[in-house]
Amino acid sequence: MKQKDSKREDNTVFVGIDLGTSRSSISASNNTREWIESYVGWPKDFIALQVVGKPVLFGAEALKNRLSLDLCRPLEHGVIKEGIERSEEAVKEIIKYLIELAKPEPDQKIHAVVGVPADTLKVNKLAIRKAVSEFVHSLMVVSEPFAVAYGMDLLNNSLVIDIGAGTTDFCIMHGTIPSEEDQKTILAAGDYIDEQLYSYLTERYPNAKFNKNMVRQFKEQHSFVREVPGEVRVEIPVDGKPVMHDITNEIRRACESILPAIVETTTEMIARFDPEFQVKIKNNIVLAGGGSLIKGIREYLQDALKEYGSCRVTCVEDPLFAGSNGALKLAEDMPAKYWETL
């Protein structure tokens, strides 16, 4: 006789949520996986409401209709912008929408593990709890790199570097739940690259007209470090006419701007770890997050760290879902005493 699935029996659905500055994803035990860009928009007036046809829009749809909306990107450096009611409301809406996308049954209990940047765990924990409490029955908030590490079974002698939009998060795993000392967050990340690229392009092409959203798209399509993969040319309007612009050097300079801080933080974290295990950590460094997709970044870091001895850097296979998949795995394995009942 086939054994009953205990999760189905107690009518529970487990979800892992990666709440990111730029993108947020959800992985659920009912085999659904969804992601959205972390934008929420409300129609500005009754005309806007007629145009967009919805009281609230999310992700790519919100960006596409942004001129009709009060657009909100509620996470800054991975933290809910404090004291801004709209930001707290937007995070709530994102979590509600992600859970809807996961399609739980109406009577199912939802147990959620939510991943946030390492250093902001304390600051964010209460705000996340407040945002999630209406939609889930039990909650655990963990750091994003820990969720990635758990999902990949990197539970011992490994270092996960999660390069997101708002922050780059570091987490050393050594066979136990990581402490504050094992984790660090820096602001050298995707948004910083966007700012640098915007600045370099403004300086080089003062007559061209572009915005931050266009710059982010240029980065996401063409990002690289070190060797030039060929000329990067993009279309930017000048006096209303589309003109092709060479942005090769600007892309490389902007992408390389975050690397010194990442290398420095990596070496600092390894240097203060137990010396007997440092070699093992150096040979098990994993890059995650959207930044791991920058062409040449793995090789750059591996070469930069070689002066400290042998080292091996790899990248996660699926940067978009590595965090939410790990959070889901953690939710499914979690002993009852670790859950916070809401």
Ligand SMILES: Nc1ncnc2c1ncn2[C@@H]1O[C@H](COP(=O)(O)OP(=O)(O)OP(=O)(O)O)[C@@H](O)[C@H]1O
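Every value quoted in this text rests on a predicted model; they were computed, and no experiment measured them. Positions refer to the first chain, counted from 1. In this text, rigid core is short for the largest set of C-alphas that superpose within 1.5 Å between two forms. Compared with the form predicted in complex with the named molecule:
Once both forms are fitted on their rigid core, the CA atom of residue 261 lies less than 2 Å apart between these two forms.
Comparing the forms between these two forms on their rigid core, the Cα displacement of residue 40 reaches 2 Å or more. Relative to the superposed rigid core, residue 65 undergoes a CA displacement of at least 2 Å between these two forms.
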Contents of the next structure:
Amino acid sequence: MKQKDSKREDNTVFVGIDLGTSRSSISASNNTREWIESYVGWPKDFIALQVVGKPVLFGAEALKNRLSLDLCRPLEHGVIKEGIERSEEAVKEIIKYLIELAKPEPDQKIHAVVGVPADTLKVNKLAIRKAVSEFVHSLMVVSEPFAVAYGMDLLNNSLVIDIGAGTTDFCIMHGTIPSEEDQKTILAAGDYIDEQLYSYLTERYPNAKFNKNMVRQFKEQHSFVREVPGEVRVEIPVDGKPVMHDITNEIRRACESILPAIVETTTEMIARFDPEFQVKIKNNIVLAGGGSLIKGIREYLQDALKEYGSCRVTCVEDPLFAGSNGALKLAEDMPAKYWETL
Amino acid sequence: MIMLSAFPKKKELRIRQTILRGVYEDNLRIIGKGSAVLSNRPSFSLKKISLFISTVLLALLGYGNYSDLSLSPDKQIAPLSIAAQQLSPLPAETSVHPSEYAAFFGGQAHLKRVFGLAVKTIMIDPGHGGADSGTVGKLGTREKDITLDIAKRLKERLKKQGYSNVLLTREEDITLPLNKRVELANSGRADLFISIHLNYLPSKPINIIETYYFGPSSDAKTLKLAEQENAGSHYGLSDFKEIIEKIGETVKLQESRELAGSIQQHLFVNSLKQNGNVQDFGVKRAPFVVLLGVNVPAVLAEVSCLSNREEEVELNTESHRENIARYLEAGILHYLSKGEVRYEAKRLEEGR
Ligand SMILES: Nc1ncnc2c1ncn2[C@@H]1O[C@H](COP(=O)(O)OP(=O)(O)OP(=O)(O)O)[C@@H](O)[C@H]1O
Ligand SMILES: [Mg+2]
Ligand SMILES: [Zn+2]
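And the form predicted in complex with the named molecule, for comparison with the form predicted alone?
Full complex below, order starting with the chain above.
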């Protein structure tokens, strides 16, 4: 299924891009892999421009300078929205920047497959295409969980659950490109865990001084569900002095808070298929996205779903690049004639 | 992790083809084509994009980027003789000393010469306005009213001199944030920017004149003044440290200093004829927001002093305000004519 030979000779670079709510990544056929946080910031005014020294900033750097910037997280809540032009502009900047990071040769053609959250794709297909097309020669957009599935060779009888920041996306594969009914998006995801953890900690330690960013870091360092792997203690300032706090239970409660919705959605989606197919899907469930890094989440879901018969859940190996790697694979496998018209 | 290994290869191939075709057709539908069409989008190389970006960047960052142009020795022109010695010593430590006047009155390349452009648009910025009165004298005279009146008079005078495009940042008593003033200057394609203010010295009964351009200052009084004039801009003085270092010695700064020197000289020398008690505090650097943001030579003149009672009375007379406008006009014209002279000189030289 590789037609690379005929395509490579006309000097084309293939790129797969995962345009995420919180992180975006690019994988290119020249072997570059890069990622940024999906924040774009423009200096608020001429003075801010002098302060930050450049007309547009990305990711961590944009966050650091947020007081001087109009910040935009373009796909927040799944769609290109609000000051629609702003979001579109932000998507453009992210794409342009990612492609620069992939360092294509100046005379190389760029053929790109871009994976976007399933909900975004439903509503804003054309907008996304418009935002990206300026920077590439040929372009296809696909849903993110589908790109993950394709990259993992999960073409048939499988379910991908992509637990991201803003959303958890479900995608059932049955040998064709998934239709809208094969995909579902819920808001139980990383950001939701952060909010829960923040409120639990505020409740238990009213005098401790912490912010959303610290809370997310606590989560990413210590996330777990089910059995306690050991006491989780973190340093949080109280009255300006660092004090150790036990957050074991709060971490677990927050991480587990997204699980009932995920279990429910999974069983609902599978139930629509005939029993034979159901069994196959249930033995081929794959977790992707940053949320799949939560310790014990795979076992938790597998056990919860076992109530309805045998079940096997696995995790992707590289959640940060699973989406862009899958998109790259799509791009490389795509017959050359398809690229001509897009 | 490859779960399809049990499938016959052929079947997998077929599925893959179906899926790829599906992706393709789906994207055709998105662009509103059920069947194949040819793309008419021109190819767009990254080079072009980055060229475009850097052009925009240059435009945004302004003339500062060309600083090295002005420094090449063959572009320098003999300094004009300026009666710098007429000026009295300058007290504040951040001020420019008389010996330095010659350096910035001559020497450096003029923007106009560098770019071959004439000064077409002059933007005058009457300080404060609306909810922000600026300083208020003991008799109730408000800085915002005086600066607006002087600005309007200056505008009329410059127009009579043939500068048809003189703009004010505000024509009325309205609140106008500093950022907005900067934007007006930049969007109005101003070639020069002059902000007019009145000083206030609570502890001293003196009347002073001083003119500023953007730059670092270590003088506590100057920093206090900058803090006052920057109020409402969301920027603290600490924000400027880095920028000041970055900006360095640009054409914009050199020209601003020259314009400030010319305005200060004319304001002071002429004011002194009217009022023997006025003191020359000279040309200084200060981190004023308005001066930083504007891309072209920009100065802020504290043309008079509201804390001085006699001066406050004077400021309420039309003739005094007209005089101040006249001195400002002279300072601006002098600055412009020097550019002219040097430009002409250069042209003649080249013509030979
Ligand atoms: N070790 C970890 N444990 C728990 N959560 C984690 C861990 N590492 C990252 N995350 C969370 O994963 C989320 C980011 O995942 P991912 O990069 O897949 O999101 P995204 O693709 O940008 O979002 P979306 O899919 O909603 O568009 C964040 O909420 C982050 O805090
Ligand atoms: Mg994602
Ligand atoms: Zn003032």
